[in-house]
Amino acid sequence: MQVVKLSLKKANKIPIEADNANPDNFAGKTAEEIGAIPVWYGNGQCPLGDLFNVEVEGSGSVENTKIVFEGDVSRVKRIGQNMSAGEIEINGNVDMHCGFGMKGGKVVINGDADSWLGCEMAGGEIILNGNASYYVGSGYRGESCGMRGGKITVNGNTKDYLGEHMCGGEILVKGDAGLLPAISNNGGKIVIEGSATMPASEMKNGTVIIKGEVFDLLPSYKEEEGTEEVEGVTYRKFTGDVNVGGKGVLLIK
């Protein structure tokens, strides 16, 4: 087992893009080798070791590598981008695009996350023990498919556009989900335990379950006769969005 501990040498106002900070790039390397990996700092690159204290314990494969970020990294973007295995633990807040395009492994965030958490992820798991900003599990600007696989659990609230253009995978939100969750969905499953506003607009496929209050339910959803039971809970069942010929399922408690 290899454990890599990273902590900022000083708080940064200029953003750091740490897209190389993942187990795939750190596995089997020494502290000196990891410190030499380039990251973007503002509009230029510099060695990771110029910005972070680096400690390494043990050695291991990608699957057996864990990266621990200690302290606030709310100005550090793209942590865990494209990772395929291993684990990342962030003990503080994190900036945008955390877990972008990840294919496997696990990211645990003990704080809040900025926008685009798990953007276009294809596999693996993200657990956020705080609140998330906009576009969790969504597709990036201009993309027709967002999250394709894996699972995101948000143990707090999210802001608007949760799971936009989602094509697969699962998102669980323990709190509220803001405006237009599941907009333009093409697959996957979203469970919201709190409230949501105008859910599943233009959804073509997929399943959305809302256990809390729904504000401004779109008129383009058709309520089916009877009810549907999921894990012992009974829901009203709607299908749509009929405006786009959608066959998605929206379950409301």
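Since this is a predicted model, take the numbers as computed values, not measurements. Residue numbers count along the first chain shown, from 1. Basically, rigid core = biggest C-alpha set you can superpose within 1.5 Å across the two forms. Only residues modelled in both forms are compared. First, how it differs from the form predicted in complex with the partner chain.
After superposing on the rigid core, the one stretch of 3 or more consecutive residues whose C-alphas move by 2 Å or more between the two forms is 222-226.
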Given for the second form:
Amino acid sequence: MQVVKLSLKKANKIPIEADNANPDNFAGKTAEEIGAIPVWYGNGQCPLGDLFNVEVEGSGSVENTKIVFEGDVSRVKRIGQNMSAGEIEINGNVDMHCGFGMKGGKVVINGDADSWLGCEMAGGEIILNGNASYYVGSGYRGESCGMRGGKITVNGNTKDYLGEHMCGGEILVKGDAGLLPAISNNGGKIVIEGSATMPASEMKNGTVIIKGEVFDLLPSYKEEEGTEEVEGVTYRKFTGDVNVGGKGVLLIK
Amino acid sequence: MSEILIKNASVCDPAQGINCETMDICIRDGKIVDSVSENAKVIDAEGKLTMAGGFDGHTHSAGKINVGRFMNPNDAKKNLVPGLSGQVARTEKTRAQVGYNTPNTYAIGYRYAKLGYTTICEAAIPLLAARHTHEEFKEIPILDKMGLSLFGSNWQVMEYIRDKEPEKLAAYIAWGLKASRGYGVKIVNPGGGEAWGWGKNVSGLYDPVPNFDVTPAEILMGLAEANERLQLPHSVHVHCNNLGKPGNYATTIETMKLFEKVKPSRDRQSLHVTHVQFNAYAGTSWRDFETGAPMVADYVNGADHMTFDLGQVIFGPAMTMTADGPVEYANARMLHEKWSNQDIELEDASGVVPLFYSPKSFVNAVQWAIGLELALLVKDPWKVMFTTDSPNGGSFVNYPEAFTYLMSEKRRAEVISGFSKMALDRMVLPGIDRELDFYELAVMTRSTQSKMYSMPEKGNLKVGSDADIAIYDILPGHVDPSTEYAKVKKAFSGAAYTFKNGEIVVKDGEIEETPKGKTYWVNAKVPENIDTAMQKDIDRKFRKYYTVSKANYMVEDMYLQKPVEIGTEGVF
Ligand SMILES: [Zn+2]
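Instead of the form predicted on its own shown above, give the structure for the form predicted in complex with the partner chain, please.
Below, the chain from earlier opens the complete complex, with every other chain and molecule after it.
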């Protein structure tokens, strides 16, 4: 088991793009080697060690590598991008694109996450013990397939466009979602335990379950198709979005 | 005075009939010369294939490509051909680069240069949007540029053809080329762009255009006549009617036949048919769709008045962009894809749709085969220009990969082995054993272009020509392209040297210098009285219909980087 502890030397205003900060790049490396990995800081690159204190305990394979960010990293983007295995723990708030395109492993965030959490994620797990901003599990601008696999659990609330263009995997939101969750979806499963506004517009495929209140259900979900029971709870069932000939399932209490 | 001596190069220059002979090339002040002084800088090219700089005679690299950029911002991070795509950070010599099918302008210049290409021709400039095309040209480094202006669905053109005013028509073409600072006449789905304004299309050469009482055949012949009257350096450049439809090979051959009677005014073809892959389909529907390449190739083999380019398909994501508005609507509906549609006022239509060519789709597999069948079944390489109609059939950064298909039957068999039986039944490629050699490849990527565009200073290494030269780290005779295609691909993916106007712009596959390229345009002379009469007609058009005034419509020289004006004398 290898544990890599990173803490910012001083709070940064200019964003850091830490897309190299993942177990794939850190496994088996010494503190010195990790400190030498280049990261983007504003419009230039500098060694990670110039910005972070790096501590390493033990040595291990990618699967057995855990990275711990101590403190607030709310101006550090792309942590865990493309990671395939191992674990990242963030003890603070994190900036945009955390877990972008991740394929495996686990990210635990003990704080809030900015937009694009788990964007285009294909595997692995993200657990957010705080609130998320916009576009959780969505696709990059222009991409027709967002989250493809894996699971994102948000223990707080999320803002708008949750799971936009999602085509696989699972998202669970314990709190409320904002406007237009599951917009343009083409697969996967989204469970919102709190409230949501105008869910599942332009959904082609997939399942959306909303346990709380639904505001402004879209007129394209006018026809109720009976009920469906999931884990002992009975929901009203809708199929759509009819605007795009969708076969997605929307379940509302 | 700057002098360079390239020593012991293995030269392949079809324009001079030189087939991989070891020789020296001398450069002085950007031109190839007979000899240089002892002070010349010496480059040792021993063991390296040396050709004129590549010339892409049909590419969408400025103008409509920008619509593709904003429709698919996700293209920015696509890195399917490492080294020639994706996001690359700024360096001391190069600006930041992004993209694959729709790279930023700087990346277009760098990447073509890395492939050893030094000249590109933008395939479609709407007159009304020409200013934008030139603004993009300005920001494409290294390469020399030119563009073809669209005339095939233009109101003034159709009126002059209907009213049988060939002299005024020629004057209008000359004016249109000047207004857009264009190099030649492009015709896209003649009449179809106008019909699309009414939600319709034309179905063939003799289907009249709504409200204009002219047929596509009349538009083609009228424009060809004007083109030759003005003695333009290029022939008309035609995207045939019925593109992308099963059975369209018949329309394509019919169009080619129509031009048998057109007498070229210069030593070149009287017709260039573009991206024929998209126009060589047999069958009657997508169910019985099959290759029409053998029929088209058969006709081309017996014809001596025309050239064509391939529009080869590359598997993976592509971005289609064309003035053929109705085709893009059909694509978008069939593929449930994003769709951009534009009306170019009195001139044309246009559309942009992203798509994905999959080897598992039998239609896409047959399309892939048709491009190669055309290249291999047409015997004379001087009739063929290699293109992917970038990025319609795929991005130009895949050219090295496509070269291996042309040069190796084994490589083709590898790709074909992934096709379904249904696809195999609909193509003839598996039965073709022809493999191009380096000489024939040089013809299709350089020499044909020089001839068909009447640009004697491009695409060859003659004394007096521009010192645009590509040197590749591969030696014909020592490499067998039919088995060692990986080496071929590697060598063509990053030139050992690319010279632009005698300057080293690429070394060992990396950018060395980023000089500004020239912009070529054609100024055809027309008698004053005919020009004045024509201006009266277009003044009325501007007053009644256009959203801009004529003064603001004309692209001025200040918009052009290093403009090169090619003058021609109209015959009236
Ligand atoms: Zn084209």
